[in-house]
Structures are given as structure tokens and as C-alpha cells.
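In C-alpha cells, the next block holds one chain alone, the form predicted on its own.
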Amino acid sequence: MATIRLGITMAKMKAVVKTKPEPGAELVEIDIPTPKPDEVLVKVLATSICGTDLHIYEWNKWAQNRIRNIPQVMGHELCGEVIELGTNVKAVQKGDVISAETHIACNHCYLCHTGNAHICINGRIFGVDVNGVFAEYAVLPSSNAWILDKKIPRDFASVMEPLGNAVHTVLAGEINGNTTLVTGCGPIGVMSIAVARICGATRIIATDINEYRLQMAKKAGADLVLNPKKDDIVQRVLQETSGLGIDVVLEMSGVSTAIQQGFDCLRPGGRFSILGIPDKPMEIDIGKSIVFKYATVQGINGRLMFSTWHKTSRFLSSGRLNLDSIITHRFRLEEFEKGMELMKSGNCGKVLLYPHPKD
């Protein structure tokens, strides 16, 4: 007979697991995890698929070089309900509905001590370094649990982590009153358009080669969408800015040609914030693109812990930031392969998975 722990039948739970160092993943049954003293156990209400999850699923070069623990539960974006507390947990209560910061910081290295826990030297990530959240239940450090305002819809909560990437990138410098170019209209790129719009960007131009995503960009608030396969990006941007160039570039694609186009579009003294990650090294003329332009170039990694979370929560609680058009597909956890195929096609925004039947 199964044992009972705080009302949880200690049988098995469903989880999407990377079981082998090869393409694919499996839906398997594993033990429901037990929280350590500083952890909480959550019932996963909704989880969303990230590009990182797709890389792991496809087992590309990045995944082959990065993933060390197999088998491992995939996934890192979630909305969950806290159902059990570790013995040391005080700030989180049973019944709290939470999202989660997915970077687990050590809290004792130089970077953590100097306000940069998001780039902790010893940092780990759910679903990459430790078991993730593509499961019916998951454990996480209580310090990573972000208690949600009841005004925030649960589906929105499940994508707060990638939304935080967009918020961090947009607000990494002045945006109010500035012209803005977003290169790459994947889900985070589209989110950055929505954030830039409510933060006062005066004209937003977005580029992508996928027409589905360009239409998403329009819905999110882009004033002009351009396809590099059809449009001369640099010429059009210069036309739109009276020959000056764009004030702010938000690079979300990780595509070398888009990155170079972004630099060519940037006005002298402009800001270039990079979240997209190229899949291989690229060349750039530093003198022409950066030095003589007096450009500010920023690498953006994750979310500032935890000021970005406060801002993201306020945007969502205010009702000014609506993600309905960005969350485009919903599946049961068992249908995760459908979600992965959609992600491969690019014809989607955020794809959500539900481990439990919806109420």
C-alpha cells in the first residue's frame, strides 16, 4: 500500500524526462520528490516550453556540451501551488500560488554578494542542471518561489520567467521616447515589443523571417514589421528614422545576419542589448559597429534577482500588459511532443503544458 505524506499519495508522478543522450524525450513515471529543509514541493498547474527545452529535446551541440545529468526531468517555466514545506521554510506558505526564478544561486560567491546573483558563478538551472518542472510535481528552493498577486492569471504566471527576460532587456537602458528595433520575434522578442510599448517606446520596428511571428509582433504593438527575405532592413530603418538610425536595438534572434543588421541600423550613441545567443562564433567589425559609433553594447542574462520580478509582477497586476495573444497553444503534459513540433516550426508563441486536468 502506498504511504501517505501530508495528503499526497506516494505513488508515482508523470514527468517528461530526457532519458538518453540523443534526440527526443519520454513521458515516464517517477517518484514524487520530497522537499529538503529549504525547499518547497509544488503541484505544477501550468508549465511552458522554452527554446532551451527544444534544444535539449533535439539534442543539438549546445545540449550535448551542456547537459550532464541524464536521466533528468526537463522544463523550467511554471506556475505552481505550494503543497508541502521543508522544515526551514518560513516565507512561503502552503496554498501559495507561485512562479519561479529558474536560476538557483549559491548566495555566497563574489557575484551573489555584489548584487549579481543572476550570473552566479556556481549557478544552476531547473531542467538543465537539476530536475525541472515538466511533471505533475516539482521541488524548488523556497528562495526561488515568487508568490503571485491573485490578479495575475495562472497562464500568465507560467511564462513570467521568459517575460522577465524581456523586461530585463527592455529596461536595461532608457526606452521611453526612443525608437526601437527588435530583431527576432520568437515569444520573448514579441514580449519585449509589448513591454517596450507600455514603457513608452515611440516607434517599434520588428524583424523576422517567419510571417506567423511577424503577425504576432503586430498584435503585440510593433508599428512596422519587416522580413529580411523580402525587405532591405537597414535601408527601411534609416528611412523610418530620417537617416539617423535606431535609438535602441533589442537583439532576440541569435542570428548573425540579424545581429549585423542591428548594428548597421543603430544610430551613433545608441544602445544594443543582446539576449539572443548565436549557435556559433561570429565576426563583427568592432571599430565600425561599436567604437566609432560610441555604442553601448550589453549582454543580457536572465532576470535581475529580484528587481526584475517586482517590475514584471507590477506590469501584470496592473492589467496593462496582456499576454493572451502571445500564449498561442495549450496541451496536456502527455502531448509534449506536439508542443515540441510546434516550437520547431516556429508557428507559435508560448506553448503551455498542463500536467493535471484543468479545473
Given for the second form:
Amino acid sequence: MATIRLGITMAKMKAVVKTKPEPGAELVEIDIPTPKPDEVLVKVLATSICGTDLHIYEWNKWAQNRIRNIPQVMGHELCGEVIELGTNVKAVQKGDVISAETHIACNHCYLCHTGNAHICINGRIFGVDVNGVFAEYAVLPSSNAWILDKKIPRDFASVMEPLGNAVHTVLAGEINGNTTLVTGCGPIGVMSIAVARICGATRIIATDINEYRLQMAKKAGADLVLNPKKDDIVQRVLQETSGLGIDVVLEMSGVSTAIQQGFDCLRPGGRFSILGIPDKPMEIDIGKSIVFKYATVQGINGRLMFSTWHKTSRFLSSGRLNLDSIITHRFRLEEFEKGMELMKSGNCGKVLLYPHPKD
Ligand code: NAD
Ligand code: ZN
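Having seen the form predicted on its own, can you show the form predicted in complex with ligand NAD?
Then the entire complex follows, led off by the chain already shown.
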């Protein structure tokens, strides 16, 4: 039954829901959610598909072990307009256009208390642990809402969360004046190339096995793209760096052979920052790859809350960072299956979905 809120009749909304513990998802009609005291209700203007959504859609091993709440609305990346406020919300206003940090922190654990809310011990994620944003409307904690500078286009706002992963990784150590290898040119790898470029990386080399993605990497600013199916990555990188090896490796593939190549390309004393998530354990010669190399190896998780968001916003609102070549496909929400298929093929950058295509 329709309810009356906001002076209008709020009926049901369309949402992409994981309805069964098996491959696939369904477009279904569900109630528009009501914000709790600390939450806001947003009209979803644009949302984008992430690799995690594809894992949940395909119902791979990781998803089978991780997803506990079915049925659950999928999706976590968004740009939305705030249309209703919970009773305690002060810092966000109706009409604000927002993106969102998708990690919900508890704000009281050791890590939250020590400035590491992005790895909160009790952390929950939209579309993974709680209902997500592949819907016409969504609720989220007001403290997760990131109010946008009006200069940032909606489509860029929708991908600010994965862009924040790229910004966090690139800026996790020195980058200016450094030669940089990006292994894996999926959307986040390509965004890292664009960020590294504006942050002053000198020579950027990128690897991927998919030619479409290598072309994207070139457009985003890679100086040299290599395909491990055709090129000897380590030899080429050593050639390009006068035999020294690369200063910085940004690991964006999660593939063990690429990770090993990254270590073999790294110069002594270099930085190796890993965002990519391997789907199984891998063997590594710690003495050769890390200890004798005096390498700094960092795991990167999420985005710093909220310094990464401030930086990401500034990159976008200044116009320094342009993502036009990285957003490659746009569909109506109803066409989510097309988007998932494209993601599966790898022949795309970011794929956006519009729940209200006429707005
Ligand atoms: P993606 O899967 O779209 O990109 C991975 C890319 O690696 C693909 O383009 C693939 O073709 C390429 N690849 C495959 N084999 C390769 C090889 N041998 N050498 C080089 N490249 C190869 O993923 P994405 O969305 O761009 O994310 C990048 C990685 O970061 C993924 O592993 C993802 O799971 C991970 N991730 C981590 C976090 C975090 O907080 N740590 C957050 C989001 C994503
Ligand atoms: Zn916490």
C-alpha cells in the first residue's frame, strides 16, 4: 500500500535484489525505505557497477561465504539527491547532492578511535552487509554521505568511491618524480594511472591481458602499455628504467603472476602498494622479493575517512582529473544484466546505471 511522506505518495520502488543464493539477481518492486534517526533517504541519480557486485551477481565462492542477508538490494557506488532526513541528522540538508563512503564504521572500536575507520573491526558495507543502492531510492547513514561540490558531474560522483581507492593507493607514498608500474588496468587501475599522472609520476607503465583495457590505460595517460601474453614484462620494465627497476608498483589486478612480475620489476628500496585482491593464497620468495630488495610493501584497503575523500573531491572539482574516457557504458537500471555481462567480458571501463533516466 502506498504511504504518504514528503507530501507525496511514496509507493514502491524498483530495485535490483539478490533474491536467491544462486547466480543472478532480479528487478523487483519493494517499499521505499524510511530513514532511521541518523540516516538520510536519497533519490539515486546514478549508480555504478563494481567488481564486487559482479562477484555477488555471479555468486562466486567469495560471495557464498560473505553474503549473509538474502534478499538484499545490491550495489554500493552512487550519486544521489537527499530527499528526506532522519530526526537526528544535522550536517546534511534536503536537496544536497551526494556521493557516499560505502564502509559503515562503528565509531567506537580501537581502529575507529585511532583514525582508522576505513578498517573498522565492525565495519559493514552497502550492498554486501546491508541493503545497497541499485534502486530508485536508498537510505544511508548521514555520516557516510559526501556532499558534493556543484562542479563535480553526477557521473564522476557515482564513481568517486572506486576513484578514492585509486587516490588512496597512489598517495600512500611518494609518487612525484617516480617511475610507476600499474599492474591491472581495470577501472581502478586506469583511474590510478590518471591520478598518478596528475600527481607527477614521470614514466607510467601499465600491464593488462585485455587490449581494450590497455587502450583505456593509454587514454588515461600511461606512457607505455604492455601485455604479459605478448611482452616480457620484467625485461621491458628493466629496459625502460636503465636496468634499475621501477620506483613504485601499484598492484591493481589481484593476479598472482602480475604480483610476482611487479616484485621482479621493483627497484631496490622501491614501494609496492597492493590494492588488488587475489582469490587464493600465493607463494612468494620473501627474501628475494622483499627483504634483500628493502621493499616497502603496503596493503591498501578502502579510502581514508575522510582525507581521501577531500583529495578526490579536489582533483575532480579543480577539473585536473577527467574521467570521461573511463566511464564507457551507460544503461537504465532495468538493463543491469547487460551491464553485468559487459563487466564479465572485461571490455568496458566503469558501467553506470540510471534509476531515473529522465531526470
Ligand atoms: P578488475 O577485475 O576490473 O581489474 C583487474 C584487471 O586485471 C583486469 O582488467 C584484468 O584483465 C587484469 N589482469 C588479469 N590478469 C592480468 C595479468 N596477468 N597482468 C596484468 N593484468 C591482469 O578490477 P577493479 O575493479 O579495477 O579492481 C582492481 C583490484 O582491486 C581487484 O582485484 C579488486 O578486487 C580490488 N579491489 C580492492 C579494494 C580494496 O579496498 N583493497 C577495493 C576495490 C577493489
Ligand atoms: Zn569501528
